[in-house]
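For reference, the chain that follows is the form predicted alone, supplied as C-alpha cells.
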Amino acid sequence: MKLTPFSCERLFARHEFSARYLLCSSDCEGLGQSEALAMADAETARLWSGLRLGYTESQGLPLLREEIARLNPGCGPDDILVLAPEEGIFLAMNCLLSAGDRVVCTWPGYQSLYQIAESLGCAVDRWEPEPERWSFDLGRLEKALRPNTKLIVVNFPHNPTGALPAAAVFRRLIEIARRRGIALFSDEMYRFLELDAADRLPSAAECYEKAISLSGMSKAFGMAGVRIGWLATRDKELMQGLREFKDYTTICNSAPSEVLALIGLRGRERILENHLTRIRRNLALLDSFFSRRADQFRWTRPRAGTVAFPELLREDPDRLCEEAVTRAGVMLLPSSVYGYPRPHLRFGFGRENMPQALERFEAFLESQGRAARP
C-alpha cells in the first residue's frame, strides 16, 4: 500500500503550532490535565494513583469499553476495540475492503475515509452535498451504488460542512445498505455536539448489523491529546479480524490515556455543556461577521460539529490563507485540502480564543483592503 499524503495535516504540520491563532481547529478547547483530573470519582482516582505503566488490555480497558457501550444502545463492551482514532480508520478499511471493491464516501471529507479504500485498490464514488444547503441527497447515493459496492462512508455530523441529515433520512440511508447487504462505516466523531440534542443520531452500530461506528475524545470531549478512540460494532466476525489486525498497529493502548479517557467519558455531561456553551457564543460571533462580510462570504450556519464551510466568493482560497497565516498569524484551512474545486475556507468554533483570532483576521482583511458591505 502507497498512501498519498495527507493534505489537511501536512498543512497543520507546517503552521499548528507556529501560528498564533487557529480559526480552523475542529476540536474543541482542550481539557487541561488537573481539570480532568477533578472530575475523577473514587474508582477512577483509585486506578490513576494506583496506575501501572506496563501493558494494557489490547481491546482496551474493560471499565472503559463498558462506559462507551453505554453511548451505543444495544452494544455491549465485546462490541467495542479501543484505539487511537485513525487507527480506527485503517483497521476498518483493510478488514472490510479488497482490490476491486468500490466504495461510496461523504466527500469533501477527512481524507483517511476515501484515501485508504483506493490505497488498497478500490473504486471509490463521492458522495457530494448540494452546496447551497449542505445536504446530501439519497437518490445521488442510490445512482452511486454498483453490483459490487462493499462500504459506503459517511461522516455525520459532516467535517467540514456541519451537515446532520434528518433522523428519518438516516434511517433511509441505513435501509439502503441493509437491502443491499452493504457494510456501513459511520465517523461519528462530532456526535454529541449537535446544537439541538433532538437532531442528534442514533449511533450506527446501534441500528445496523453490518455497522461500523467510529468515535473518540478527540473532538466532543475536547481530550485529543489522550490519542483514544474507539469502533462499535455488532457484527462479531468483523471484530474478531479487528482485533487480530490491531496486533500489528499498536497491540494496546496507552494505560494513562485509558483512565483519563474513562474519567472524561463519567464527566461527559459537565464537558459537552461547557463544550456547546462556548459553541453557541462562538457561532453567534460568526454570524455577524459573514452578516458583515456577505460580499466576502456565502454562510451556511451548521447544524452541529465545531466546523463550517463558508464560500469564498471573490479570492483565490490557497491565497488568501497563505496571506492571513504569514502576515497575521491567523490559520485557515483552503478548500484544496479537501480536493474540493470550488473556493471554500474552513472555519472552527470549538476553541476558547476563536473571537480573538475571528478579530485578527477581520483587522487583516481590513488591512488589506479587503472591506466589508456597508
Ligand SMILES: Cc1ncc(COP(=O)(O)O)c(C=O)c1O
Second form
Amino acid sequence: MKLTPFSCERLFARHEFSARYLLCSSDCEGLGQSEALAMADAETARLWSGLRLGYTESQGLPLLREEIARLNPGCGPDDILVLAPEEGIFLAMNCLLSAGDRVVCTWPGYQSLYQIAESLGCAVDRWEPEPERWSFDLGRLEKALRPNTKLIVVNFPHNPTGALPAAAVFRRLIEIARRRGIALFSDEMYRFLELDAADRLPSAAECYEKAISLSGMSKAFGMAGVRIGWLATRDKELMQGLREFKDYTTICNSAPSEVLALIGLRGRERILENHLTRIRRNLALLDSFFSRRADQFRWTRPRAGTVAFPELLREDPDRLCEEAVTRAGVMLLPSSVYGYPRPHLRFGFGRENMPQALERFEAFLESQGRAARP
Ligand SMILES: Cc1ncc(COP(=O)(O)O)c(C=O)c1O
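For comparison with the form predicted alone, produce the structure of the form predicted in complex with the ligand.
Let us now look at the entire complex, which starts with that chain.
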C-alpha cells in the first residue's frame, strides 16, 4: 500500500518544535506528569508504583477499557480496543474496506480519514459543509451515497472548522446509514470539548451496531504524549478483525501510558473543566481579534473543539503562514494542507500561551503594514 504524505503532519514536523509560538495546535495544554500523578486514586497509585515494564494485554489494560466503556454506554470492556489514535484509523480502514468500495467522508478534514481509504483503492466522495456557517447538510450526504458505498466517515466536533451538528441531525445521519446497512466510522477525538455541554453528541458506537467510534487522550484530555486512544464498536466480528490486525502494528500498548491514561480518565472532570475554561478565555480573545480585523478575516465561531477555520480575505494563506513562521516565529496552518482550495487558516485555541501567540501574530500583521482598519 502506497500512502501520500500527510500534509498537515509534514508541516508540523518542520515547525512544531522550532517555532516559538504555535497558533494552530489542535490539542489542549499538555498535562504535566506530576500533575497527572497527583490525581491518582489509591488503586491507580498502586498500579503506578508497582508497574512492570513488560508486554501488556493486547486489547488494552482491562481497568482502562472499563473506564472507556463508561464513555460509550451500551459498550462493555470487550467492545473497546486500546491503541494509538492514528493507529485506530489505520486499523479500522484496513478492516472495513477493500479496493473498489466507495466511502463518503466529511471534508475538508484530517487527512488519514480519507487518505487511507484512497490508498486501499477505494473511491472517496466528499461530504462538504457550506462555508458560511460550516453546517453539514444531510441532503448533501444522501446525494453523495452510491449503491456500493460501504462506509460513512464523520468527524464531529470537526477538525478544522469546529462544526458540530445538533443531536437530532446526528441521529438522522445514523438512521440514513442504518437504512442502507452502511457502516459508520465516527472520529470523536474532540468530544467533551463542547462549549455548551448540552450540545454533546452520544458516541456513535452507543447508537448504532455498525458504528465504530474513535477517541483518545490527545485532545480533550491534554495527554497527547501518552499516545493512547481507542476504538469502540459493538460489532463483534469487526472487533475480532481489529484485534488480529493490531498484531501487525503495535501488538500492545505502552505500560506506563496505559496507567497514566487511566488516571487521566478517572480525573476527567477536573481536566475538562480546566481545558474548557482556557478555551473560553482564548475564544473571547479570538472574537475581539477578528472583530478588529473584519476586513482581513471572516470569522465563523466554532461550537466545539480546539480549532477554527476562518477565511483569509484578499491574501494567500500559504504566503502568510510562511512569512508568519519565518519572520515572527508564529505557526499557523494554511488551508492547502487540507487540500481545500478556498483561502482559510486553521487557528488553535487549546494552549495556555495562545494569548501571547495571538499578540505576536497581530504585531507581525501590523509590522507588515497589514494594519487593522480603524
Ligand atoms: C480528527 C482527528 N482524528 C485523529 C487524530 C489523531 O490523533 P493522534 O495525533 O493523537 O494520533 C487527530 C489529530 O490531530 C485528529 O485531529
